[in-house]
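A lone chain, given as structure tokens: the form predicted on its own.
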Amino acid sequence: MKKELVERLIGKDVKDISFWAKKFPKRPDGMIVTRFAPSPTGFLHIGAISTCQINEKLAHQSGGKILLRIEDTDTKREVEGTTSLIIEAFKKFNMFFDEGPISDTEETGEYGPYFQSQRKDIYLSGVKYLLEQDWAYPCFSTEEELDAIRKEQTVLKFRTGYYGKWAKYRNFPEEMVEKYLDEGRPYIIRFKSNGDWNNKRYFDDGIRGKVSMPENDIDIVILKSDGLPTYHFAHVIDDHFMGTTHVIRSDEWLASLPLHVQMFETIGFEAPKYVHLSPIQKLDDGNRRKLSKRKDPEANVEFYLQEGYPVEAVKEYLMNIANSDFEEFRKANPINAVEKFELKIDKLNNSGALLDFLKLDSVAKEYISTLSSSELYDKLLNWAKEYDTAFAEVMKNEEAYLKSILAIERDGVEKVRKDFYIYSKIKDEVSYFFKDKFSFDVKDFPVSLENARELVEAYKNLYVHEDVKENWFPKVKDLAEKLGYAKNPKELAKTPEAYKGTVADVACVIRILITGRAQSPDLYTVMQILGKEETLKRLNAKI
């Protein structure tokens, strides 16, 4: 296309594409550069954390870089404020980028801007090059014309799209283009594909290996009427000039691979290596389906933050379901952080893992069990400051008391308790330590009310708050046997008519009176933390 017409279509001051090649320095040879490129069209999906973690690990374990790019050229779908939510969500998950936006107004790196809406001049240079080389053209088709094409293709049972004989303006004479421009007709710019749908081509995918797909023959839109590029075109320009070496993305983009590679080759750019990840799935009425932003609250990363799942546990769980080598790594390295794991692309899951909350809860329990009482207090307080401010105030006012509670079966013991798994549940788990939250129900007693009253009266007479731990349970055991309780279930089973229950039943009655529940951490330590006055008050409660 002649220069004057190109200038009419996109402007006179558009720089040659070579300008940007000089402006953006070439990355060092051998450096792996990955990127995560979300669109600000809603909340951040939990799958994004998984994908980003894979991108980050592949880059950093090789000494490379990961960048964040906000793909905000689809102004119709953009949701105001979501860019900030995306950036903040990554910060909360302790995921930081070497380059890209660090807020709505700040960014770092030599290859910016990192908001696509601010890179219009760069995209226009790419469009200019394609127009000059006759690899792009203006299209004046109206919505009515495009709709008529789709209907005709549907009736004829052809693929829908702008290609072949339906690409009306593909070879439109330049004099007619000028005439239409003179008339003020609106237009877009389309890529002129040289592909043939009937030809198969092989592509290399990092997980799937050789993938056979038809060549692309669709003349896609590369520049919209608002002057902004489409995703398909923008990512080619950006990934080239930002030096992206690996594009790791959801397999929903696999169908676009022939088009994307074709555009890289047409412009004369080296295509990055593509890795298409299978999305996280869930069971719905026995059927597997992709975790949906629209249907599933657990798709939102904020769900996990609000529930209080430790971000370290979520990241570990996601790496576990993403990479088949991770479980073996964890067995061999029980205390190393997930960041120490070396990821191999060919070991990534290619079938779509099911979201399993039982497994996630288990991972969270294991993680919290590694924390000291002070560490757990700090993390719990940080969570409460954002999601339960009333509890945060209680924690700050009762810091020493809360730390002593959290230390039960945690600090200085060989077998650490594993009942905590999310921060939002800890308040309820420790509520019985606070007088205004404590209650019990006699219906929970494992023995009759008459027998419960008898053993409690007897226990009060022998209770000594100053007793050392080693003396406490033997006293309970002796008392139980004197009152007619078996030493263990096996003994009770032999002659059930001879006993009122077991020693465990006696301990359970005391536990319910003290904590309001049949299960709790070490009861002796609980009573020591409550103190003599409160313990006796609870033992003297009317039952």
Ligand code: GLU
The other form holds:
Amino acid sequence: MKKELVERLIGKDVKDISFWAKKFPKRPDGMIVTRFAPSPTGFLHIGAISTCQINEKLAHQSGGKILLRIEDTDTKREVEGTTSLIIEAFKKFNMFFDEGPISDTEETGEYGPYFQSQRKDIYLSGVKYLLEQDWAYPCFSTEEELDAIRKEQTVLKFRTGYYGKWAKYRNFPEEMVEKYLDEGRPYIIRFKSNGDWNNKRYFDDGIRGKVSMPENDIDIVILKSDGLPTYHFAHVIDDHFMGTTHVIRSDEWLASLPLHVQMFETIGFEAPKYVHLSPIQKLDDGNRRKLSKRKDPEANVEFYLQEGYPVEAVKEYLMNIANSDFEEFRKANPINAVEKFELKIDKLNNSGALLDFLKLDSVAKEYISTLSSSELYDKLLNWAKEYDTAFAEVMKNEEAYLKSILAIERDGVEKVRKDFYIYSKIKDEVSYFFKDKFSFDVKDFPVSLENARELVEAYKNLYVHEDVKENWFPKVKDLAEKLGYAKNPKELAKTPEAYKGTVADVACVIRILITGRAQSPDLYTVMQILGKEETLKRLNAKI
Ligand code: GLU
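Right, the form predicted on its own is done, so what does the form predicted together with glutamic acid (GLU) look like?
First the chain shown before, then all remaining chains and molecules of the complex.
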């Protein structure tokens, strides 16, 4: 297309594409550059953490870079406030980018701006180049015309889209373009596809290998009437000038691969390597389905943060379900060594991984078991400051007390108790340490009320707060035997009529009286932390 006409279409001041090639220097040879490119259309999906983690790992394990790019060219779908929501969520997940936005107004890196809405002039240079080469053209089709085309194609059972005989303006004479412009008709710019739908071609995908798909023959819109590009075109320009070597994204884009590769080829840029990840799935009534942004609260990263899943555990779990060889690595390495895991693209899961909360909970338990009481205190406080401010206050006021509670069966022991898995449940788990939260229910006693009264009465007389740990259980045992309780269930089973229960039942009654529950961490330590006064008060409770 002649220069003057191009200028009429997109303006006089548009820079040549070579300007950007100079402005953004080529990345060092061999450097792996990946990116995560969310659209600010809603909350951050848990799958995004997984995708981003894969991008990050692939880049960083080879000394490369990962960048964040906000794809905000679809102003109709944009939801206000979500850019900062996304950026903040990544920070909470300890995911940091080498380049890109660090807030909704600031960014870092030499290849920006990293907000697509601020890259208009770069896209226009690309459009200018394509127009000049006749690989793009203005399209004057109105919404009504496009609707009519879609209807006709649907009736005829043809693929819908702007292609073939329906691409009315693809070879529109330049004089006619000028005439339409004189008349002030609105237009958008379309890519002029040279593909043939009947030709199949192989496209490379990092996980799936060679995928056979028809060439693209649709003249997609590259520049909309608002002067912003569409995702397809922006992605080509951005990933080229940002030096992306690997595009790792959701497999919803796999079908667009022929178009994307075609655009790279047409414009003369080297295409990046593509890797398409399958979405995370869930079991719904026994059937697998994609985790839905609309229906499933657990699709939202905020769900995990609010529940207080340690982000380290969530990331480890996601790495596990995304990679077929992670399990093996984990067996040979302690939890939390995920940085050492070397990700191989061809080992990435090629069918949707299933979100399994039992497994996630067990990873979380395992992770929390690696923390010392003071590390756990810090993480719990961090969580509480945001999600349970009343509890955060209690934690701050009673730091030493809280730490001693969290230290039970944790600090300095070989087998750490694995009872905590989410921060939001810890408050309940330790609530009996707080006088105003403590209560018990006689219905929970494993023996009759009469027997419970008898044994508690006897135990009270035996209890010596200053006893060493080694003494307390033998005392309970002796007492139990004296009062007619069997040593163990086996003995009880032999002559049930001879016993009131077992030693374990006796310990259980005392436990309920002290903690309000049938299961608790080591009771001796619990009583020591509660202190003599409180312990005696609880032992003396009226039952
Ligand atoms: N903005 C696109 C999305 O959110 C990004 C796809 C890509 O990674 O290229 O789906």
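Residues that one form lacks are left out of the comparison. Residue numbers count along the first chain shown, from 1. Since this is a predicted model, take the numbers as computed values, not measurements. Rigid core: the largest C-alpha set superposing within 1.5 Å between the two forms.
- After superposition on the rigid core, the sole stretch of at least three consecutive residues with Cα shifts of 2 Å or more between these two forms is 335-337.
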